[in-house]
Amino acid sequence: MKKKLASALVALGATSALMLSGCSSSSDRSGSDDASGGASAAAGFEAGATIGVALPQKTSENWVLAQNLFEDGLTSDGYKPIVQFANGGVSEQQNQIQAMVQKGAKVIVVGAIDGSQLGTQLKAAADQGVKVIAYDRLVKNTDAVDIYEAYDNFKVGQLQGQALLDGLKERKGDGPYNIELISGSPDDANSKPFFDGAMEVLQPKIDDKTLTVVSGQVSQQETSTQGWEAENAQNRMDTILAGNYKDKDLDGILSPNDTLARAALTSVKQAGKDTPVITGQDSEVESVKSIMAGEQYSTIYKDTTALVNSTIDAVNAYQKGEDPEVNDTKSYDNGVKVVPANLLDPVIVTKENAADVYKDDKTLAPLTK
């Protein structure tokens, strides 16, 4: 498959002023295995078919980059792509999926706003023989999804939790440490694996008193950030600092993505506190700058190009009547079925390894010089 990056990278640069939000994978995890052919293919379909790509709100650099990569990659492979954002919310995405089916789409790639509210539309698509690929976010409570293409975001959470511990040791010396927790939007299925992965690492240290969550807010519900909105995270952190840290230091913050990390850092600065160790995700331009400046401690690199290319490979397999490659057939139970998944590996990034991780990224590599 020919990879066309130029227009996508231009679009990425043009989105630096956007309010950014987290992205990523979800589900209860019970183990994984390597497999191929976990999604049963149909007889294939004609070359040059229409392919629908239903994306969520245009709230992050990675989503905008994905739009351009899907348009370029699908066109290069001979398809007629329909790539749309649902900036108006769930109902708009529902209508867009219905329209894609009516226009004869043979595959629909879904980056869901709320993966639990698309069952009716996706069943109608499946009834027409349309293949459904859940992209980046698991689609819930329906059997009308054939494969899940994503990064392993339970692993993302594990990497974030370990990065917080490593950063505390590096920057704050020996513990114990005072920390606070931030999790993502409760209506995004990605929020749970981020939080659960991180807490698998952090909970033992909370139990043995190495870490103290001074606010006492330790559940996903208590720490959630509706809509991944920076303002919501900053307001919550303002309240926590005012009520719990007048005479205490805040040593670290678990943040699930870069947008919320920057919001939390703004709150800390306004409170006159020292910069805490804080995690992130998405390798947003402003956060990479912050990492290189010694402020934000870490982020996660999930190469959007690789994920889009993997998803288009799955489209190509369906076109040929073949089963796409999968490597996990046990972990992603959406409430109705275990969805076969093809998971890519995320990479933790700190100031120490940023130049190496981003060396092939034309946008981020110059920031590490």
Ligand code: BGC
Contents of the next structure:
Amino acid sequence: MKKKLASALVALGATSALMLSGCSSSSDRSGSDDASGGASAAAGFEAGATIGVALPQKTSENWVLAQNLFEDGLTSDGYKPIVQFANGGVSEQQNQIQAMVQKGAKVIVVGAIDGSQLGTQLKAAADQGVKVIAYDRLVKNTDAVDIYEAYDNFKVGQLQGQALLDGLKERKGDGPYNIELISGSPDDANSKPFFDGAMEVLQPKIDDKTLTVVSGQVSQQETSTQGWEAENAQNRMDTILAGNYKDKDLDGILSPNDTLARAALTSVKQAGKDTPVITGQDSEVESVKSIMAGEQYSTIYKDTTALVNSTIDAVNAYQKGEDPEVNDTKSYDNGVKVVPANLLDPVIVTKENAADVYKDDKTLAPLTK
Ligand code: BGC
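Could the form predicted in complex with ligand BGC be shown next, to go alongside the form predicted alone?
What follows is the whole complex; the chain from before opens it.
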């Protein structure tokens, strides 16, 4: 029955919109496969609709910036936004998404705390014809996600790995070097591409002994930081330093973001060690200051305004019944489907190029003067 309806719609020329939303191939999105539901989803929804934005915890500044940008941007495009953090964790985020659907949201934008724990709520949303946009973090193991809006996570990792090598050469002279690795929260789908991207660059240098990970902790699991919590990274680094670096220098640390970089630097300082070359991500104010002061070596600029704007463009496309723009249809397999993605380009920042990279950023540009 559903199959028949799908082929009828294909014959009617509705192919691309439905293909992208996954409706035509999905057997379990019964709501949007109904005659009326499917047709109305493809035809868009009313201007001024409610749009839900479910953000995770405030584990880095980018999320806090996103809150205001979504509220202002969606409001000025005429929508009624509901933007919420889930500081209490996964079940709070699940409840928020459910409530957004009950309040009639036509699109749910989700920055997942745990990308694998939202299947039930997102399927319920999709069954009502609600469009689901994964924002910054992929949602996994569900076909109830229409599009992924993010910076290229694997590239972030590659840039971090290369920055660590460049920084070591620049600040610590010729190798070999002692390093440690930190990765992000294991429940965040981004942590793997960040780590894999970095290790693509670093592994050959570990293999040829240019780099030694003295603790021996080299897997994503061993290096992970539950909840992206600074305290967890700092405690792990304290233990590593006490157990492995009594009579050794620590030359470099791969850190997946700025918050964890600052936590690791605190640990190193407390252990009375020299400042290691350390990477980061997010261009947080304190880290940009640290970079300009010659401490933290690098960060990544992922302009939150650009990502929020691109996500609101996707909302506007759905409102008109159109397909949002995507530029990657093969990289983000979420375990059930390859999610069409619109990926923006991350930029590596060191003291050398900071003024140039941040020149249009009102908050960060003054820090580079
Ligand atoms: C984001 C990073 C951020 C981290 C912690 C990741 O999903 O992509 O930019 O540093 O979450 O909030």
